[in-house]
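Next up is one chain by itself, shown in structure tokens, the form predicted alone.
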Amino acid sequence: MAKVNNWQLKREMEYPYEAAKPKKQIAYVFDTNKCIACQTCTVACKTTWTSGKGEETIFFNNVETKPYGGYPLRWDVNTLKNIKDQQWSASGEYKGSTIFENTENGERVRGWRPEERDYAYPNIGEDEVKGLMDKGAFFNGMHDVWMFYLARICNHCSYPACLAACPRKAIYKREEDGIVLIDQSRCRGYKECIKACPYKKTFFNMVTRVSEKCIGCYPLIEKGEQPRCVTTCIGKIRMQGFLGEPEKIRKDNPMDQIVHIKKVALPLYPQYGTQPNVYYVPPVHVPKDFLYQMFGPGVDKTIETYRNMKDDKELLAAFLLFGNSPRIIHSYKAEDKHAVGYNEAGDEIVRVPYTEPVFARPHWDPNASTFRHNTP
């Protein structure tokens, strides 16, 4: 086992390869608080990548309720029982094991294997919230019932579990931008790669017999433009962008400013050790204990900003561009007035203002002879 740095745990951690950077690290941020679980990303990624034969049960990209929900059934339960005293220090930093440090009897990555049956329940859960509301009872401040949306696809993470268990060695980070695909022509269906990703992001497809995953819509990558999932959003609760690493951070880039500068969102279960490049903006309404075994350490700061982010001019127009934009917006600025986006070569794609323009029309309209209602 070789040591590597893992940020987000502020320590070094073993794992079976040499830590190999990639040239740019390509990395999502995801508003839980927007989600309305409509299904759109699920179903522009399904009808984009996997309606054939063997991938009906195939879903790189999911929308699932927590606390009750789950693709692969319990996915996230069986995986957290592989790790043992998941505890933080004071100052952030990880004291338990992750996956690659908790192995047994000569394995790579600490794992669990869904059974087949696990894949045939993608909407269990959905809608259903924790606990129950007493006779008489009203909104006081909090609901004491609770549910949201966790909206999941492939972390492409920079310590990549799936890659590290394939015996084949089929899987690969790509060096120009830290996508995490499979090359098929190597794979020969062991499914190691399967029950090594704690987020169960990689599939086994029955018919053709080798494995598949996410591939980070890299042909839209290349050309400029953001993924599927997160062009066709309609809650705009998704940006994509390149991350740099801690010590190489951007003000004007938009990721940075969210992840590193903000720590707004924060990566899913980064107790794995896989530091994965989805990050998420905790629900604001959710019990924090429950939210610190989820997220980490930092999810009452990061609430805590992201409430008060219209005091905060620069980080509330990163959040303005969520959604207004096909291309990708490699650096930003906060003007006066707009927040505006601009490509890799600096040139302006998208601009947005802070206060949305209102047009109210007569209620008599004397060209037509009539009354007209200023409705949505």
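The shown structure was predicted, so the numbers you read here are calculated from the model rather than taken from an experiment. In this text, rigid core is short for the largest set of C-alphas that superpose within 1.5 Å between two forms. Positions refer to the first chain, counted from 1. First, how it differs from the form predicted in complex with the partner chain.
In a rigid-core overlay of the protein, E12 has its C-alpha displaced by under 2 Å between the two forms. After superposing the rigid core, the C-alpha of P353 moves by less than 2 Å between the two forms. After superposing the rigid core, the Cα of K23 is displaced by less than 2 Å between the two forms.
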Contents of the next structure:
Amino acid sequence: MAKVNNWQLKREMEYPYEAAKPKKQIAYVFDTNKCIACQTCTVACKTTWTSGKGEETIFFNNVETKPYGGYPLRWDVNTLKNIKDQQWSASGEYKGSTIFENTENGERVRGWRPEERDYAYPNIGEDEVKGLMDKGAFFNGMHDVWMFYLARICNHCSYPACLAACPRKAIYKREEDGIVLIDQSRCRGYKECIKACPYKKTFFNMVTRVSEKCIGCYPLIEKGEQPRCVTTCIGKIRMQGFLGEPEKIRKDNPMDQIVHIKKVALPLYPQYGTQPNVYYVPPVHVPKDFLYQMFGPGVDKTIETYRNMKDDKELLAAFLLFGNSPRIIHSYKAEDKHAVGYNEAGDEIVRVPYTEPVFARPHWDPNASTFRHNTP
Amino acid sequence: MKKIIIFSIALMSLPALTLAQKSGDQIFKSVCSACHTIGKGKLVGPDLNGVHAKYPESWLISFIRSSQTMVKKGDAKAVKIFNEYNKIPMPDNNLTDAEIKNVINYIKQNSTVKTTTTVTTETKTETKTETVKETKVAPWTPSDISITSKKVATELNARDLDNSMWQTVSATNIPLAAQNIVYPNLHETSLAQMSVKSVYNGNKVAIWMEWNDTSKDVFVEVDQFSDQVAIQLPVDVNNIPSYMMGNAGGYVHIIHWKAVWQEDCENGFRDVKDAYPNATVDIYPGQESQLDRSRKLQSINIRAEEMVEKGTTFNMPGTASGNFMSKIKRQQPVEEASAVGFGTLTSMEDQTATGWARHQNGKWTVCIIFDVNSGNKYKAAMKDKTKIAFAVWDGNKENIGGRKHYAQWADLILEK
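Coords for the form predicted in complex with the partner chain, given the form predicted alone:
Starting with the chain above, the whole complex follows.
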């Protein structure tokens, strides 16, 4: 085991390989507050990548309802049971063990193997709320019970557990963009990655008898475009870009602005130790203890910053760029009236007004000599 | 006919920890020899010839117990060895000081440099190294177990498991150990031994294997595993590589049988519908026939073989990439592969081995047939003898990949 630095844990941790940082690191921001679980992302991904024989129960992208939903079943709690002392110091350093530490004899990762039936209910617990409503309860500005939607894809981790567990090195992290891939011609279907990945985002194909995973829509990334699940999101909850290392932050990179500078999006279960690269704006209405466990100790500050975003033009501009261009935004500018996004070459690719202009149409249309009706 | 030599169990390698205190000979053969030789050249790890003279005993004890702890501490010698051997970590050994001393004594007794002087300084160590003769290849030395391949005049057919010729060949007992040397490993054995017979007819060698396994495991599901067996042969009998998948520069030729491939050959490819009779899907892209209502063809009923015939495997990534694991139409339940160390197993283009198997009365019987000399430089070629090693997977006990039972090199002697 080598020692690597995990900035999300603010400490060094053990990992089977030395750190080898890609030139760029693919990253995503998902705003859970805007997700309505319409599953458009799920279907876009499914029809693009996993419509084949043997992929019937494989969803590289899924949206589950928390607290009860989970695909595959119990993916999160089964790993939480396996790691010890999930405490954080006041300065935000993780004190507990990761899945690479406290491993069982002879194993590289503290993993667990899902059962075949665990993949059979991709939308179990849909819209189920935490707890029962009391008789006579009414809406009083704050809901008595809660639930929220969690959209999930492969985290293209900086320290992938799937890669660590593969005895054949059939899993690799691309140098050019940090996308984690399973070499379909080298995999022999040992299923070690399936046991190891704490997010359970590697899948076994029963027809090809090898494992598959989210490929980050790399053919699109190579063309400078954002992945399918991002561009099809009707709620515009997602943005894909490239995240800098904490010591190499670019203020004009919307990902760096959101994740590193304003810290308004947090990794999912950072205590697992894989340094995941999908960052979530936590739901603002969910009990804090649940969120601390899920997103780490930064939750309070994140929610406060998120609630005050309307007064922070720089941050607001970054969020306005979500879902407004299929192309990857490498840098942006918060102009007076617009948020402007640029591609890698510095060309403007998108311009979004802070306030949508209002167009009023008079009731009488003189050209057609008729009244306009809003006919459904 | 040369009598088959069957050694008693006590001489065999048993997994570590089964005896109270093991001798250096036992430990070396069962644990160390996977990666090291004494005076026969480098394998995965260094040749240990004279290593007792090169390092102080206390250092050796710490290193043998946990080399990675020493590397992490930054011990210069440990780091140097680690880097020199491609950063492949030597696994920790749960041995007592006395047992480690037994191993060191065994190395001492078998080294060509017999010196008891402990050399500690770096410069002196280097001078000493020069006196230790480094052999590049590991030449033939007899193994504890020898299997004699009986000469027959008939054609050999793997499917003819009931051929009376097998009654005339005596079986060699091969003890199996849990692979607990490298990750991913198996901690407990569930199969104690297998029985091996062999015949050859001048062109082909047949290996007949039988072992007790009450559960017949044939699965493609994510949480279940198939039974398997593999034989391994050195490519060059004059350079015997590590019995653990070979080593850099030491190729091994592996022939691998899987219960699920046997099923594919006997009953057709094990498809989604075979594993889940009630499964249904909306549509598989690229399968126009499913839209033809007159055929009343449900998408789920389109078999994988049909997709291969039509060439519409674009959304079956493993198959489209030509992965041998993802092969839909299989003629043989065996695979020929090549390896030069852990994690390097690669399917060969040239598949000429044949095999067949049967599960009956709680036993697997598997027959594998291969060429005596195929002409392919990555396959085993033999004149009168070679080495053979075995691996067996108990699917029921989640055996897969490195989580397997193994047997070290045995001699395979072709009867004159």
